[in-house]
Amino acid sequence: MKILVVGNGGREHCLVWKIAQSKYVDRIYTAPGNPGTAEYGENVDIDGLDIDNLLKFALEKEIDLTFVGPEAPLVGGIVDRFQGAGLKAFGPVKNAAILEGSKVFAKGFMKKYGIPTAEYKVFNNAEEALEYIKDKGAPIVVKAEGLAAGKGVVVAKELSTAVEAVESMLIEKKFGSSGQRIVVEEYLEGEEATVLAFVDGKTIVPMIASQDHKQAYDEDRGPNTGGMGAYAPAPLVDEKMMEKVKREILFPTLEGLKSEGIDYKGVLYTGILIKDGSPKVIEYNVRFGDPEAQVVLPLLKTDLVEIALAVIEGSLSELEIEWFDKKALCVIMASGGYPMEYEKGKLISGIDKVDGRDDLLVFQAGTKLVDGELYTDGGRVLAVTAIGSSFMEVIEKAYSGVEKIYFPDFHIRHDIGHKALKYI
């Protein structure tokens, strides 16, 4: 089979790495890809949002299956276009991708179908939003409605932070059209986890749970980022909790989608918060998380291409999905200043010191190759992922990998995985 992967981040590098292990695959193209994906196939100089040229390329090359990594092309309707041209694409169609494309829709959907989530209110007027926030008090959460690359959520511990968030979204238009409406919701206490699931429109099969670390600094301090590291399986979501998540969240979500006439096929990401044994949904995403993919996919035993085909064909219930009995943990090496202002173009060294190992992987995200040398080209630059038999082992292994790699002013969190240790 000829495979096309759309995207250029760490998630896409991980997807390409996993797809390359499939017995079905002959050739992999990545558009636009990065220096990491180029090691497994051919990078194609087409932007992930250029659906017209992606479709043209897929038809010319007779691509058998396309994996769409990021959310923006999915929300833009790439799967509809590919299907309309008779091509197979793994991911939800446009009217299903609205679960991530509009937080207003997602919150209304959860309320309608009794899926546990935070209380909320929607605003497009800054004055009304500020009045509501001052009445409710802090802590409180402010979210831009649309896509904001993981940065459109402000968890405001102080009233002043919430006021700044409202002003930046509704008055200063920091997120453009994505911030024309905002969701203001109650602050939920508890511990966070991510449950990714394969969905074929009729069946929903959860993957092993993972835990992302969204705040920029240790001990969950600082602004939200796209994710500073993750680990799996998250012991917070044990067998009993997973059954509860399926019963109270995943199954009602699938039934709700069916009731709305939405044929959801692909990956559903459910971010949940757990307190006193009760899970509540923080957000839905409509694709593999990043960096969750970098710890979940290395533990997947079943052929990913086989799963994708079963999802597209609606035969997921006939497939047994297996997992390796291991732990995985990744530490994101970010540019100094991320998620705010940061510089690009810093020389990266040391990746060659960890290359070639099965238990320590470096997935490239914000990188570029210039005259044979690797340079930083984004906020999140590398995802250093360790695989092992215990959380202590993968924590030590991942951070030892980080120590071998260097670029000026790099920033990491030093406490990825520490929450897992309390369950030992």
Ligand code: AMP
Given for the second form:
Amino acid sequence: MKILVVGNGGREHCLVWKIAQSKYVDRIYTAPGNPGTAEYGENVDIDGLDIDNLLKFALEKEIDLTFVGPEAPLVGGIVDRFQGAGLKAFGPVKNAAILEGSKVFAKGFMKKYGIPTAEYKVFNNAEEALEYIKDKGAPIVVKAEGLAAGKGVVVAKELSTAVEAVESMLIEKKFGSSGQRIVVEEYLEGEEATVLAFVDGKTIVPMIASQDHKQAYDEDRGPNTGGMGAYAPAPLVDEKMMEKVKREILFPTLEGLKSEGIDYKGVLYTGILIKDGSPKVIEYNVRFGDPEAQVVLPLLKTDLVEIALAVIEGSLSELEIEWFDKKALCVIMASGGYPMEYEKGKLISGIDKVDGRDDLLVFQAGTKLVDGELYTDGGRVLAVTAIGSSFMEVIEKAYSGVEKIYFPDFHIRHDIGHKALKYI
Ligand code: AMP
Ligand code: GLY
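Next up, the form predicted in complex with this ligand, please; the one we just looked at was the form predicted on its own.
Every component of the complex follows; first up is the chain already shown.
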């Protein structure tokens, strides 16, 4: 089979790495890809949002199956366009991707189908929003309705931060049309986990749970990022909790989607917050997480292409999905300054010192090759991923990998995985 992967981050490098192991696959193209994905096939210079040219390319090359990594093309309807042209694409169609594309839709959906989530109210008027926020007090959470590359959520510990967020979204229009409406939400305490699931419209099968580290600095301090590291399986979601998540969240979500006439196929990401044994949904995404993919996919034993085909055909219930009985953990090496301003173009050295091992993998995100040398080219640069038998082992192994790699001003968190240790 000829495969096309859309995207250019660490998640897509990991997807390509996993797809390359499939017995069905002859050739992999990635659009636009990064130097990491190029090692498994060919990068194609088409932006992930350029659906017209992606479709043209896929038709020309007779691509058998397309994987869409990021949310923006999914919300933009890439899967509908590919299907319309008779091509197979793994991911939800546009009217299903709205679960991530509109937080107003997602909240309304959860309310309608009794899926536990934070209390909220929707506003398009700044004055009314400010009045509500002053009435409720801090901590409180302000979210832009639409896609904002992970920057549209403000968890305000102080009232002034919430006021600033409302003003920047509704008055200064910082997020353009994505921030025309906002969700103001009750602040939830607890510990976060990610439960990804394969969905074929009729059946929902959870993957092993994982845990991201969203804040920029150690001990969950500092601004929110796209994710500074992750591990799986997250011990917070033990067997009993997973049953609860299925019963209270995943099954009602699928039933709700069916009732709405939405044929959801692909990966469903539920970000959950657990307090006193009760899980609540803080967000739905319609794709693999980044960096969650980099720890979940290395533990997936089953052929991902086989799963994708079953999802598309609606035969997921007939497939047994298997996992390695191991742990995986990744540490993100980011550019100094990320998630605020940072410089690009720093020379990266040392990846060759960890290359070639199957228990220590370096997934590339914001990188670029210039004259055969690798340079930084984004906020999150590398995901150094270790696989092993215990969390102690994978923490040590991942950080030993990080120690061998260098670029000026790199930024890491030093405590990835520490939360997992408290369960041992
Ligand atoms: P989201 O993009 O909705 O996942 O939000 C980004 C991050 O903000 C989440 O991963 C949480 O850490 C935090 N967050 C979002 N909503 C809430 C909430 N209601 N209470 C507490 N933290 C939240
Ligand atoms: N790691 C968070 C996300 O992918 O949305």
